[in-house]
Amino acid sequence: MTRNLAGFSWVVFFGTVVMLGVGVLRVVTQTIHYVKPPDAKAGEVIYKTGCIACHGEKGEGAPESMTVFERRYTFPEMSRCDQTTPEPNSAYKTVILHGGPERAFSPIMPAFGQLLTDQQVDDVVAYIRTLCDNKHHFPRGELNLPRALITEKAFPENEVVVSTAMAAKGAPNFTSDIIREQTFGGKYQIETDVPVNYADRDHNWTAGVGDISIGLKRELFSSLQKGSILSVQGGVIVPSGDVKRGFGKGTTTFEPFAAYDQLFKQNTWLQFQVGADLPVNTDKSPRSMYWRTALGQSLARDHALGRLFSPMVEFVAARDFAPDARVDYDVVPQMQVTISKRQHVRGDIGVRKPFTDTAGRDTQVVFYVLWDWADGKLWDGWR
């Protein structure tokens, strides 16, 4: 069955490049590019003629007496940086030119696609983007890369990410890490993972809480312009796992790391993270250090404002203090969609693949389904 899974996830990532590359004359990349820049200026003379009924002078949301709904939890005050900053220019696009509906939000945003030009939209966006001064620095959401299955990404985040690997043959094994991420002042993000194993023992299922590990992680740098984005993490995993069933090493380890994403004008990108477990007893794991790399490309219909695919391939290496160690080296090639209609939801499928020192280390599929929380609830967001 292991054996069939791995084949299977093959034919999934290919099969969709080639159902991506079929299509390429009408898919485009998400990250918009303009025949003329947007006029903020033209775009303020717009949004005081139709906008500011609904959305106020400010975007702060016009007084409820003087509007004729009910206002839902996703009404969106555009003032407010930590909500406006992280979403992509295409996601406000998409909401003006087709309504509210197309992103599952309120019918009550109506559909501007028949009295704006695709300009005008465009400078719409562009004023938007000024009613939120952004004193703290809060990072653009096209700097907010899809997420590889191993390297992680420099954008602070608010998500809950379910990613399990298992073993591609052998005794069936698998580990599924419950991931949460939550911003905090902009910069800042707060990450635990609390990883659950399954295993066969001897045709014994045994399962348990592995070691629980939480990090700390702050944006250093970020430019929409350059496409670049750099953070750091700090992060301890504690020994809570149980070391005679193989599901913890038994020792508290500290992880830091660097991360650094850099996004290219057609929605080419690649991430980078180098980092180092270090742990306190020495005996019971050794100290190693690793680095990643994930190049991927994000393609989407209706002029990019549509399903987002992303095909990628991570390069993972990792090696041992020791004066003698290995380097081991995956190649993870996967392929990540965005799943609910608010693409706030989003699934990942790969398969990690050894090509040095591979006696030992198996091939592994590996997944995940990913929840953005800040953009709504899970159960919303579909239709």
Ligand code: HEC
Contents of the next structure:
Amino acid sequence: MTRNLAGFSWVVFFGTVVMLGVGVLRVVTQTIHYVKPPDAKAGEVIYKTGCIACHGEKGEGAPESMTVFERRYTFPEMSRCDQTTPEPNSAYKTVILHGGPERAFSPIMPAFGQLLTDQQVDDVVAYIRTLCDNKHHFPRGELNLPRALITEKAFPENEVVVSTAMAAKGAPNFTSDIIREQTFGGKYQIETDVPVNYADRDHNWTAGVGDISIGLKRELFSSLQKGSILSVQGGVIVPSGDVKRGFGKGTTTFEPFAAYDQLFKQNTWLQFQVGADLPVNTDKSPRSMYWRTALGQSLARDHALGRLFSPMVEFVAARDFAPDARVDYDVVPQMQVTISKRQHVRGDIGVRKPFTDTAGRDTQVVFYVLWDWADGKLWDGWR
Ligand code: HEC
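Just the form predicted on its own so far, so send over the form predicted together with heme C.
Once more the chain from above appears, this time first in line as the rest of the complex follows.
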């Protein structure tokens, strides 16, 4: 079992490295190259001819009395920045080129791929972007990079994630974190994390809730042009878990961190997170700090508009504050893939392999399923 998993982890590791290499080579073909930069003025003419009848003069939707089509709850209000800025241009482009059903939206949204050139679609997307003034400078959806297994990203999210880590060997033992994130005010995010533990102690299954945490994130800076976004978060971990069963630390812990993500031109990206765990009672648990990096590449067919595959590798490190403490390093090769047609349900699986100070730290299989609930109900958006 262990040896198989060790082998598997190397396969995943080298697989990821190769895919990153391929990603770099495909760079030239993968990206949509603008022949000339999109022209919102030209886009306006297209919008006023082809879109206004349904989407209305300001993108708010044509008056219901003038239209007969059924509006779903997903019908966009293009004038609302809180709805439009989290969407990347690629999501709009896909729907305009291929029609609503391409992302499991209503077929009433027609496909314009036969009528408009690539350039014209870019122009009309550029025009749609002007319908929301974004004066509060909400971060743009392009900066919402694929979620890594361990490293927290900077972008404020509306997600429910169930993330599980299980021991790759020894007695069955796993923890599922049920995480819920919600944005407010465009730049803030509230996050709660309820860990549920299962452990086999001498063939007796024991289960229980661990230390629940709550955190507040704030985006400080973002720039689509530079491809960067910076956030800080303050969190509290409460001692709700049963210490005797090994499900908690038995002391309140404060967890501040900063997250910085950098997107490069060809959909290669880096995510950084630096933070600390500061328990109130240091007799129960030492103070520690951590730093984490995720390096990845997003690949999709159809000029980056199709199903998204994101191979990535994380390097995670943690160290107690004690002067003689050692640094624990782990490598986490993994692959994230979009599961639903809407791309609002995604999965990620990888192996967390300690490579320094490995005594007492076992290899783990880690995976999550996430649902971006701002993009639609869980059962919508599949076909
Ligand atoms: C016949 C009516 C109609 C016309 C014409 C139309 N749309 Fe739409 N469009 C819709 C409907 C309906 C939806 C919502 C689909 C849903 O919620 O399932 C939609 C959705 C969209 C979306 C949202 C996709 C998302 O990710 O939320 C975009 C972008 C869009 N349309 C752009 C355009 C553009 C640009 C044009 C003109 C070139 C256009 N539409 C013309 C009806 C129309």
